[in-house]
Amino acid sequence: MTEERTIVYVVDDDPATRDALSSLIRSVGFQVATFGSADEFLETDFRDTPGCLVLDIRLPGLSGIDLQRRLTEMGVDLPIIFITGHGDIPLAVQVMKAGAVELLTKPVRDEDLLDAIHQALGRDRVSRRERLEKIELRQRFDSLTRRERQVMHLICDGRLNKQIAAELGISEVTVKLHRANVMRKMKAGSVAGLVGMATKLASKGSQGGTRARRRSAIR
């Protein structure tokens, strides 16, 4: 991601403070879009673009609180970095529980300001690296057969290949073509890395165990 394709979305109901933002942000080589109120961001298309958001908690309408709620819904892991001319200590940890990067308050420092930015940007950029990855993960196991997952799972699991094919009732060697398969199409060079790709698979599967997680992602 490269900072000429990126966006640093301001949303303040006060123009002097867009303005004033707008200039510092812009002066490192950010492109920047203001925003009024957290109905106009909506109205805009924010989805596919790399960056984060800088967001006054108090404005007119929607506030700032029930943006970051209201983007969560949606399914956006758009970093926020809020601002507040009224921050408190329980107001900063619900917003950071929340998933926010930084709260700062008004008037905001400038080094603050752009250190959290570069710091909501690094954490955008790893979210939409392991995003594709997992995608691609998805469509190397949506090429495998209904035999394939099974004997992937129990791989996964630890068994030998001749546990496998007593409990699946086939051969050892029907095991190794399998296996061979599963290894081949998910582009596996390991035992490891295929359990480490299943549990990538399953990192935002069914809680409790990571075994139980793999098991509900490769079934």
Second form
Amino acid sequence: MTEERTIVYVVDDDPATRDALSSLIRSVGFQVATFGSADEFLETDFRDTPGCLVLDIRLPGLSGIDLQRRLTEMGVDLPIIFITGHGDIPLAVQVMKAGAVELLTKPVRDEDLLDAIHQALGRDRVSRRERLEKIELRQRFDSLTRRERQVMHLICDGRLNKQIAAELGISEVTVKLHRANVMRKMKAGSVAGLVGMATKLASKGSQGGTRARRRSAIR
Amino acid sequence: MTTQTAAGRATSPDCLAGGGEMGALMRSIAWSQTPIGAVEWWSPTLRTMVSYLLANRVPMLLWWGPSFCQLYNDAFLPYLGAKHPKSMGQPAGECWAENWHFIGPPIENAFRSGAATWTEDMFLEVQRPWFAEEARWRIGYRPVMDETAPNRIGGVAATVDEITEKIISERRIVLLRDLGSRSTGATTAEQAFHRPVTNLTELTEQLAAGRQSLERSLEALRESEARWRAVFENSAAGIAVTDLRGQFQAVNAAFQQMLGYTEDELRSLSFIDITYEEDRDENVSACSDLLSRKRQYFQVEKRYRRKDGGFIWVSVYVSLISTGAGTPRLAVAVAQDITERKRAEERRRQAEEALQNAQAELAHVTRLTTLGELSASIAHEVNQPLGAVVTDGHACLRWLYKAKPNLDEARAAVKRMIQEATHASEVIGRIRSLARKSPPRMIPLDMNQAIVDVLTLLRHPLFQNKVVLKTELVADLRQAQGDLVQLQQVMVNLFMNAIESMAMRIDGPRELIVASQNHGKDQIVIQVRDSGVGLDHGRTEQIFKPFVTSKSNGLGMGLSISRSIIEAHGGRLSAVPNDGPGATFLFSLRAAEDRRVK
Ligand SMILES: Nc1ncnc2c1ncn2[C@@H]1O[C@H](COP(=O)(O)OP(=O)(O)OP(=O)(O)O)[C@@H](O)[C@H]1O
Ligand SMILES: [Mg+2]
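Please supply the corresponding structure for the form predicted in complex with the partner chain (the preceding block corresponds to the form predicted alone).
Full assembly next; the chain just shown is listed first.
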């Protein structure tokens, strides 16, 4: 069960609740870091470590919802499990729309919480992998020459070599040469594979929270 | 009639020695010419009686033998007037001829049957015009036993007791003493009597003056007696005269009416008998203070038991009746019926009690209302620790079910569970005590702790309204004397008002500052400062009136109840507008007996 290099962050103003959550989560082998307030949490370096956030909705100062918004603004794609003292439906809808993994009501059932943590960590893993893949694709894409990128766009648009040559005003042989370079540099096995890569490069990512990072990657 | 003989004088026996003027007169009389014969032949009893008579300072007279031959001493002289000196040795029938029908029978009676009698009459007045009608005398007639007499009664002795009012007697004594000491230079009574008054003109003047002064004093006496009578009989206050054992001697009409007893019935009772059972001890001890002269008088409020079984409240003033130098023998009690006043007092007390009850009731109802409003906050306060307990329970089980159970972690979890469950039950206890209707219990309180406890109940509204809470509680705060529940209620009211006031402000920081301080020598002050909509200077008193509210869902009772609670604690609650935004409410409390928190 032990996941390496993952941390579950717990933010709750009530020390007893904090300690209890920490104990439960540690009992299944996760590493836990606890915080008494949103501000305290924001001071730590949580970006590079895979993990998830267990967050009390009701916090003094910056509330749980405020923190969620702040992280989104910061482009941090950390899955959040909300915990609330009382089932508040409008609040639940709001946080779920904003991308929360789960909203649990106190007293929390251990399985619900642990399931949610597993799910959140899985989601984090996926999004981290996707992020890495995209970074690599971007690097490959960045290694293409201007002409090769133009050729790649046209290939992905489904044009034939002849059509591409006509469009770019170059010979068909030259197009073939560029095409071979694109396929090699992008490590694409087929045109279909290349099209998939192009879609990924243009995508907004799996979560809204990645927008900021994507923008910086494309620049 | 009296003849002096050399023999009489020569043989003057011892029984005629001394005796002042009358002694001298007796020695000069030829007793052989009288019915009782020569002194030498007098019986021992007669001799003894005569020497006794002459030696005596009280008026005495002796009628001896069947003819009632008359002998008397100096003290009797004033009663004889012009009859003297002829009356010495004269048969009584001759001397008192004009009154014999009156005087004769008791003398005869005593002489023949040996019965002692007395008469109250005024026969003496005839010869003593200056006493007029006022003199009242009691004349005692006592037979004198003599073995040598035929029927063993030698004669009859008469004593004169004055029964006129004392003041007359005093006047008389002054007058007589004056008469007796007419001649200056006399150092003893004996000497004085040996030098009789010679200046008759002067004597007459003196007598006339004496009479006038007597009349004047009698007049005064009559007047004062009349006044006393009038007061006694007509007074609306009950007046009773008792002896020193408390037995009634005389009571006036008002007193009889108060108690429903007649004077005769009361005479057989003492004041204890009519004093309400519960009030007796106090009354008796006050009386004993009076008798032992610890007090001149005393005044008590007590109840009298009426004849009909009911009771009345009276205010009684009791003092001894002092009679100059003598020991008082009577006490007077003046009783005022204060039943109406007492009933009014009782009604007022009952009304106050009812008001207090109503206030307590109202305080309770508003406490419940407030608790209702706080239910969400309270639910959270209880749910929070319970949530932690459940989570810790799960954690504990998981630590234990591991292939290698981690006992340290399991133990830590259980410890937290215990702590949190205790915390939850404390919160519930606090709420229950606020909800309970219990009589106030004044005990020393740690107000800092009370403030913290109340604030935990208000965490939810504070949070929801984004209020930043600051507490400035001094560590050496004195303990306050008070009822915890009531003071918590006051604080809930003040804190809720502050939160509600800040919620009405759209912008600006929302800050609630709660501060405790020692104040003066024996007080503490709690301050509640908010940054809400604030107060107009003109409204700082009005808001403490019941039903004054600016809130759509407000009752307007919070501050009014809070103030009545604080004032019942001997403190004060007031409001002041802040210099900046918001208002500050402060209340003071009395410190408990010089004890500090911690
Ligand atoms: N901290 C405050 N700042 C400004 N105004 C206040 C404050 N506290 C009380 N007031 C004013 O005084 C009024 C009376 O207060 P009070 O607590 O007696 O009644 P209420 O709060 O209106 O109703 P409730 O009976 O529910 O307490 C309030 O309506 C408000 O207008
Ligand atoms: Mg109020």
